[in-house]
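Only one chain is given next, in structure tokens, and it is the form predicted alone.
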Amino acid sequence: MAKIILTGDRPTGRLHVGHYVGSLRRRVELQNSGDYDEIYIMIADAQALTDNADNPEKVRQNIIEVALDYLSCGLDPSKSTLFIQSQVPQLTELTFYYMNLVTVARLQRNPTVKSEIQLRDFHNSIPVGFFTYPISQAADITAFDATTVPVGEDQEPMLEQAKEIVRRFNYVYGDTLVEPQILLPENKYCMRLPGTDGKAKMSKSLNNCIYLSDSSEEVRKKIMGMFTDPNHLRVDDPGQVEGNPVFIYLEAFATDEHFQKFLPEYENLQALKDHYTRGGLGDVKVKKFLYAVMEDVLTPIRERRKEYEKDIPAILEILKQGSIKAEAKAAATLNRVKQSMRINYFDDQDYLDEQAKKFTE
């Protein structure tokens, strides 16, 4: 069986540090490894409109963006497709068939579902595209026959899904879809990365993201002042790493060779953190510290990003061919749905004899 990767976002942003240590420098990891036969990665604007049905502009603004970010991050088209989840309408067929396998209560036990909705304050307004949000995923995996989803540990009620509505379409008509299997970060902290307020996750709304196209100064800014341990007054004073966004983010980015270069002082994370915990280190010195360590990932992410500026176009035509390379995908897979849910009448030479000769004897 062929090894296929499947994966994206929602262009309702620029996509930020937390996308790429959660799944961004994996995917570039995986593309580059040479072990997977075909990565399809998606820019999930019909996922998006679920809940920016009244603001399409803000979905069509950011698919260059993200675009954009996908390939100052290291994403080559001549060996990922880049698609637009839009320009593919196998996915909305499959989704409707997908529909009536999955109940409304188990929907609603979705984990990822309620704390969405809970996010967006939809109380008895949840839109219905939004709602069905996991059969939605899951109809974008198995187009692409993916057997391998790399994502971060809040997808994974998702993921899980998405195999149920497999084994059960597998077991109403017949072994037709690959079963796909959830790829987390290795590094637990890159999981789910905290805003830099301190809150459990980013948002352009609560303005504590660091984004990818931010600005060396922006990233000073942002980093400086960011949520530390709020009882480390002074530097005297003991300090606490854990839940400090400072160290978490120092354990999702910084590496030894970071140490030598920028902090040599300390052999490595664990001795930072030894002082810091002991007392003696000021949260302006790790502050510096972090800075540093994030110029080094994003500086050539943003050199590269302000040469694909150059030239939109064919940044576009990218995502067109992408788009048509997916829709020849899912369109085989489709194929295969039908005639397994017995509903390709005019594909069935057998059924379609057997029409003619039953009303004619």
Second form
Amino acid sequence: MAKIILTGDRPTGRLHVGHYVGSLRRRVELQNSGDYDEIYIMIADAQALTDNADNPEKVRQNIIEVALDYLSCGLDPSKSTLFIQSQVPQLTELTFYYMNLVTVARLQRNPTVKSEIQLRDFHNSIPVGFFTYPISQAADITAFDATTVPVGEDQEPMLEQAKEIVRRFNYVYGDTLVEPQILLPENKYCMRLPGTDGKAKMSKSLNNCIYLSDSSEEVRKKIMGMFTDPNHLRVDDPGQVEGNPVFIYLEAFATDEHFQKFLPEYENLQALKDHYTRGGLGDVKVKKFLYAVMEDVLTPIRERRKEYEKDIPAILEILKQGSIKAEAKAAATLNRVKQSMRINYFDDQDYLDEQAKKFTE
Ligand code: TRP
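And the form predicted together with ligand TRP, for comparison with the form predicted alone?
What follows is the whole complex; the chain from before opens it.
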């Protein structure tokens, strides 16, 4: 069976370093591994509209930002198909049929939907489109016959629900859809990178994100202002590394090579952590190292972005061509689905004959 990747992001803002360690870095590795037959990366504008119906302009403006972030991280349109969700109408049609296979109660139990409803203060005014977006996400995944979906941990309930829909569809209508597997980040620090203030969620409104497109100076300011262990007041005090955002970022970003390059007096992160825990290691020194590491990662991304920004029409053309290719793939799946459901009336000669005959007997 072909190995196919599908994943994507909502275009509600520029992508940040949490997206990078949570999924983007891995996507680029998978792309370059040559192990996959097809790779689809989707800008999920239709999903973004499920809770931004009154602000389509935000979604509209962020499509190019996300595309620039993708390309500057190393996604390569000659290897990965980059496309815009709303330009593939087959996805909404699939969603409509899948809706009949899911109960309201099941959607209400979806932990991600539950927590997002709370987060957004929807109370009793949950938009139906928002409530049902897990079904549309199942359509996104299955339309491309995806076997592998690299996403963050928060998307686990979506994948569970998608698998259930696949099983139910295949049970009711016969083997048609491919069951996807989730691919989570390699370590727990990458699963959910905290904000620079230590809060669990990185969010634009909290102003606690480091964006892939931030300038070197912005990154420096944000890192030097990061929260650390609040009880580590003097350099000599023993410090705590667990839950300390600076160390969490190092866990997600720093390699042994970074130590050789920027802080050779420590062999690796463990040695640095040991010293911090013992006492005698100041926050400023650790932050300066983190800044060096982040710059090492972000500089090439920033430079590629500058190049791509010079030719925006070319990027829009990449998205257009990608969307055409994605639509062809989704159309083939939709045909298969309709065939399995036996609602492909005009392509089904048996049906046409049988109906005609019914009234002649
Ligand atoms: N829900 C994802 C997010 O919040 C975006 C997304 C939409 C997605 N459809 C998908 C991810 C399908 C993986 C597969 O970023």
